[in-house]
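Take a look at this single chain in structure tokens; it is the form predicted on its own.
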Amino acid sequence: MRKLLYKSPYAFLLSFLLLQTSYADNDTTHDSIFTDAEVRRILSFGPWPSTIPADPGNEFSGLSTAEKIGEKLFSDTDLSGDKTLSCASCHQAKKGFSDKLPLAQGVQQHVRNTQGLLDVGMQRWFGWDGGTDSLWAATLRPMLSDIEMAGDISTIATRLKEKPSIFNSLTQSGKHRNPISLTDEELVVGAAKTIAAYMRTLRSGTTDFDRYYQALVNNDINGQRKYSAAAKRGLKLFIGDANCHVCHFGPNFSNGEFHDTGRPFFTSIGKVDPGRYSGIKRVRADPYNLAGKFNRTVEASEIRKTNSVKLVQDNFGQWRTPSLRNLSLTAPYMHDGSLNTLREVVDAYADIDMSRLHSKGESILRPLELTNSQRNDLVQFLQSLTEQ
């Protein structure tokens, strides 16, 4: 089998491509519900880990000096204003990198859910909305919310400076590593790029599905038989009839754009959250962002991404469509934490209110005649995607 490496949420036609080619004239040997078209398309699944590429703007991306301060610094309260919360208050290990509450618990209360922040790094646009366009400008954004860390430049600067280790560090130009000079915006941007140096290192492992798909590589008759049955029908209407892998596809389950899903746009009385629509607005806006002056690398087409983005009213109310992987760990689910439980999702998409959706909402939306047993079918699927 070819080893096909993923570098944007779009290098899967070519390899789906690639597996129909790589499979139409082999014996594929499975002993499942499935025909060979739909092998096929389960290919298209894998292979993992995939790798991740460089974090876009940050010098620092890729280096292991860098990855170890930014593991430092992600549990650091000097870079919240009041010293109480780091990265690492909201982002909890054992929790999958989120926090399981409905909503994020900064200095106030945000108005959306925390996410995770395994595999991370393979990611276009981060946050809900989409507000940043890079890891590190991302890392950046709550250290200096008001309602997150409530930090800001010349505090959280001046603390860093009282760090000789990470200091001395951080006044290094990247992979050059001269001595230079920075403003305390450079440096705390300097740290916010390890932070995310070290965030693009975080990795999901292998799940049962993963152990599966290299069953079927390798025609592992017996390997394909301790995936579960009820797993396997779950799969089955996940690449069928219920249609979610036209937005969650890939290695990592997930095309990494922004849809409209029916969900309440209210976050209280008079009070809405416009999604997509206020992400366009700020990335455009953000002095952080990869067509500013912070960007290190410099790469034509990271600053295209960000300059040709266009702000449309069909932008409102539409969500990033998250991972999969591990969402077994971040409970409670959606951008507003409102869905409990795994089954509560995939309720909610089965019987889908198609009046909450725009006049040009999405069009693959649609209630699906799903019996309680498929219901739970996929439910057991959605736990195979969970690292054991």
Given for the second form:
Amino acid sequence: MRKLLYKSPYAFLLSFLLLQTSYADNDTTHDSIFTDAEVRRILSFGPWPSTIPADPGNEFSGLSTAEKIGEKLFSDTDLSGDKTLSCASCHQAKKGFSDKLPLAQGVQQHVRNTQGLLDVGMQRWFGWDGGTDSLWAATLRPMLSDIEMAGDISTIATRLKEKPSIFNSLTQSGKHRNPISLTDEELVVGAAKTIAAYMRTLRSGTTDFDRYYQALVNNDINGQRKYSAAAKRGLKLFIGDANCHVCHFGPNFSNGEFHDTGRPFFTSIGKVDPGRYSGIKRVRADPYNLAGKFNRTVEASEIRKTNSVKLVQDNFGQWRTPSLRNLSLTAPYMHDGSLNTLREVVDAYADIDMSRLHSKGESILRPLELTNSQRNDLVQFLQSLTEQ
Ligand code: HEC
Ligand code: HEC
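Moving on from the form predicted on its own, kindly provide the form predicted together with heme C (HEC) as a structure.
Every component of the complex follows; first up is the chain already shown.
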């Protein structure tokens, strides 16, 4: 079972290939706006919801008792040094588990935008720069970061020991609940793993796009008509002339990789945020990475992913391609929260200044000759990726 779950990141690829075959065999009916080839491409953005892989190294992943403890800890201010902040202070449920601020406000002013957490379990690198390689390590990071929650292992462990129900669950194992002794560090890692187990359950619902997808699969022409003409035109651009699908693909609209889209890398406090370049350094130096001793269920291939990542100059100014689901909940956009609306994002792509691209490799991006109404169509399409 676990093995299967681990393989599931590729499940969407498999379902895409299967759909492609079954689609070709069937006599399908669809709007004339799309060619058969375009419909096949659209079918690679589903089905939704897709499966969430287990959190590597996390023995609590998928256990409902752990998820419940994690849910409580998620809003517990005891995890921050001065007891003023919890995860939920910045990751607010009503805002797609983000905060609507351009830049996060922790114990110190952050230089990055708070990421939304819906469907976060689908990622394989975490943070805008991929500075952590598992969901549980991405949970521990803000707890111990001077900028975010400024906690430390011994303070957090002392506070966890004062919560009998949580402490007992973390320090008993097996059917007979045999007591196990944990160091402070193992206790805090255990708490982080329960929060990660909870975050894996944060999923977003069915969108207008998903209903259109389903109507295409079912050859349901009436269902297809319910999707607005503007969103369809936007989708046609997205998978065609505007080339967005090259990086934003699959059911989560992200290839999970790192790219440069020409955002400036000077931060509001006059420093440089090098993006993936620092993310690779961080993940390699992290004692809680997948190659470290705190992992229980990790597979060799996952450790290889972390050990084999190479630092190159082009990583400067690269960021993880975000999912495009739930965008209506998570403005402002980009790693630095510098674009306020989806129209601003579309304009930034359409009018991209090639001399602003830092890494030489991004030949995919180029200025797009889009009219005002084409830009609005793209926005309508992006809005159709949020649950209504
Ligand atoms: C001060 C606001 C703040 C607090 C408090 C905070 N976060 Fe975050 N969170 C952020 C920011 C900013 C990022 C992006 C960080 C980066 O790129 O390095 C982020 C990123 C993440 C990510 C990575 C998401 C992804 O898509 O890769 C996860 C997971 C996460 N936070 C979970 C948590 C948990 C769990 C807690 C509590 C233990 C927490 N955060 C506390 C602001 C916050
Ligand atoms: C070369 C890969 C690539 C291509 C092509 C691309 N994107 Fe992106 N996209 C990214 C990356 C990387 C980011 C994050 C950049 C950052 O944070 O500075 C991003 C960010 C975004 C965001 C902001 C999401 C958020 O949560 O902040 C939106 C919206 C978006 N892209 C839409 C599009 C559209 C529409 C197109 C086509 C016009 C497109 N992208 C083409 C890689 C790409």
